[in-house]
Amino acid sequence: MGILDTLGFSKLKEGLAKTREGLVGTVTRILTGAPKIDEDLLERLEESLIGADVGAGVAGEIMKGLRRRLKDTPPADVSGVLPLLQLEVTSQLAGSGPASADPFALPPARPYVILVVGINGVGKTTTIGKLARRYVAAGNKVLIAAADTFRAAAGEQLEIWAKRAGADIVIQKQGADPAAVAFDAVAAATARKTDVVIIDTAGRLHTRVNLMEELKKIGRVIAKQYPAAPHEVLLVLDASTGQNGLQQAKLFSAASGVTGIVLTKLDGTAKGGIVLAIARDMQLPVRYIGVGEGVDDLQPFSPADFTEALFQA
């Protein structure tokens, strides 16, 4: 096992049986079936890989593996295929995940700020909100900034997950400047001695480059004023788009220099194979995944950890 504990080992094997069925259902039903292990039996595996939405070019990649440990170590028979996808997955994903053991440990900077992107509806005001509360618990004073002015409702929800959080929040009116209310966030913050500042952004639609510039516009803001911020920009993604996520993730690199992925929803989608696409087209590491609705269902992301919940019957 990786960094979690049993209860949140638990709720993510709970949260990943939509996957599991799609994608380790399939490769089990497809062993079970085979009488040997040939080039047949490999493209029937490849093939159940990109249908869970793991994509062409990374199931390409797992299977290239995959031969190789064939080869090294062959298994006495079919049934030994399994714990060696397992293997190569894991690889696969080498890279993602928190920093450190602790996914909440911070480093030296103060304030410390993460800027969160994403289109509407992928779960960004409750990640927000999780998140916080997360710090908050691990010792951290925490500022959220409402710096999405355009819808109505986005401040006072954020204001209600401050609330939960034990956390403060910078909030203006509607119509405000984004880049204002992030740059009046960083300086109370500098000024309160805040140790982390969450700064939310409108639910951009990823084809309007303009809302895409103002991105970056809030970028430029924050460095001018701490040239370090925002020290991690995380694109929260939603599990259940599969492979529309990566072109989120492109565009989304481009306009604010994306460092992480938090993947949502995983429990209500067949579809969590986009954790390896993500993870080897996009070159970003997953730092959070959410499985269920509860606080503590924002999980940091462990490739041992969702391996082992993916593969274990």
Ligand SMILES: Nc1nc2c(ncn2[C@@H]2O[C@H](COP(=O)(O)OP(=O)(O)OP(=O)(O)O)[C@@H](O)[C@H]2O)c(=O)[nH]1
The other form holds:
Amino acid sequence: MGILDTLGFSKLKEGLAKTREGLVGTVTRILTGAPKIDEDLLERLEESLIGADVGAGVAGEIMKGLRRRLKDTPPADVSGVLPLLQLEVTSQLAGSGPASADPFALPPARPYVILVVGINGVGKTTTIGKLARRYVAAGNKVLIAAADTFRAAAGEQLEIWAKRAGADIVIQKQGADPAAVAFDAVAAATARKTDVVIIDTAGRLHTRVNLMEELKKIGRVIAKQYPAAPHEVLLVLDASTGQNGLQQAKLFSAASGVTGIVLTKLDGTAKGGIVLAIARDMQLPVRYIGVGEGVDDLQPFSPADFTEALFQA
Ligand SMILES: Nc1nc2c(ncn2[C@@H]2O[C@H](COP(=O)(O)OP(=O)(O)OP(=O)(O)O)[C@@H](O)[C@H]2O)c(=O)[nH]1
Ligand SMILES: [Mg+2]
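Swap state to the form predicted together with the ligand from the form predicted on its own:
Now the complete complex, all chains and molecules, led by this one.
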């Protein structure tokens, strides 16, 4: 059912260790001590889900689904609750995953334009480097646009990633108009028959309003030249910020029509339950997850792999 290979799966399991302890560890302890499946047990399960950054709304939905499953296929004893919970969590995540069935293949449009947004420090540039490398490895011609012209070192950092990935880069001097950089990149990609353009953006400007206005402008300017673009707007969120990620998702969705989420830094946080809150509350697919700083630590998100890694001791 999953899409990860053995190495990827063990990396995911390792990255989810703290979330597993916080979420499934607590659930398992509650189940182990319980004599029977009753209302008291179900309430304690719901509380433990809320405590693991799943969010109250989604925890309620999971419990509703779990109650239905308990009624439809009653387990012989309390130990049968955990597999049903895993099934329910998997089904809550349905719809998440990469935009193509083949996780690092590109949908047909050429050039395929991906705009990457998110607040400062969440891992946008790193994610772009990792994605670029995967697309190059799959035989694509990749162009990265350095539209974060605000932060001094942003361009250099992106150049290093582009070189490492074997991707081209369009870069202008600090302070240049980000929308112009994006426009030039899309024009160059069209002329050079590039397969994919990935646009890096600033995470911080003088004010948040400025940032949102700038993202709107980038989107407008690209669409004027190439109406179907950007084909994907990826919002990068840092998993360790937990429920705060939901606020960011609302803010960026309103400004830039987010189409998918990349959840970074799942390694080392206990707040991995936020995946559920994002996928359900925001109705946005989680496309990729970051489980480390290395170039191979960006994984396509798979609900089946994720829950298996989470629920397996
Ligand atoms: N552990 C871990 N670290 C990550 C992951 N993704 C990114 N990082 C680290 O997070 C830090 C910030 O990453 P950047 O890619 O520079 O973040 P950014 O969003 O581009 O930041 P700004 O350009 O300042 O807005 C770096 O030290 C990355 O190595 C991840 O999945 N796991
Ligand atoms: Mg950056």
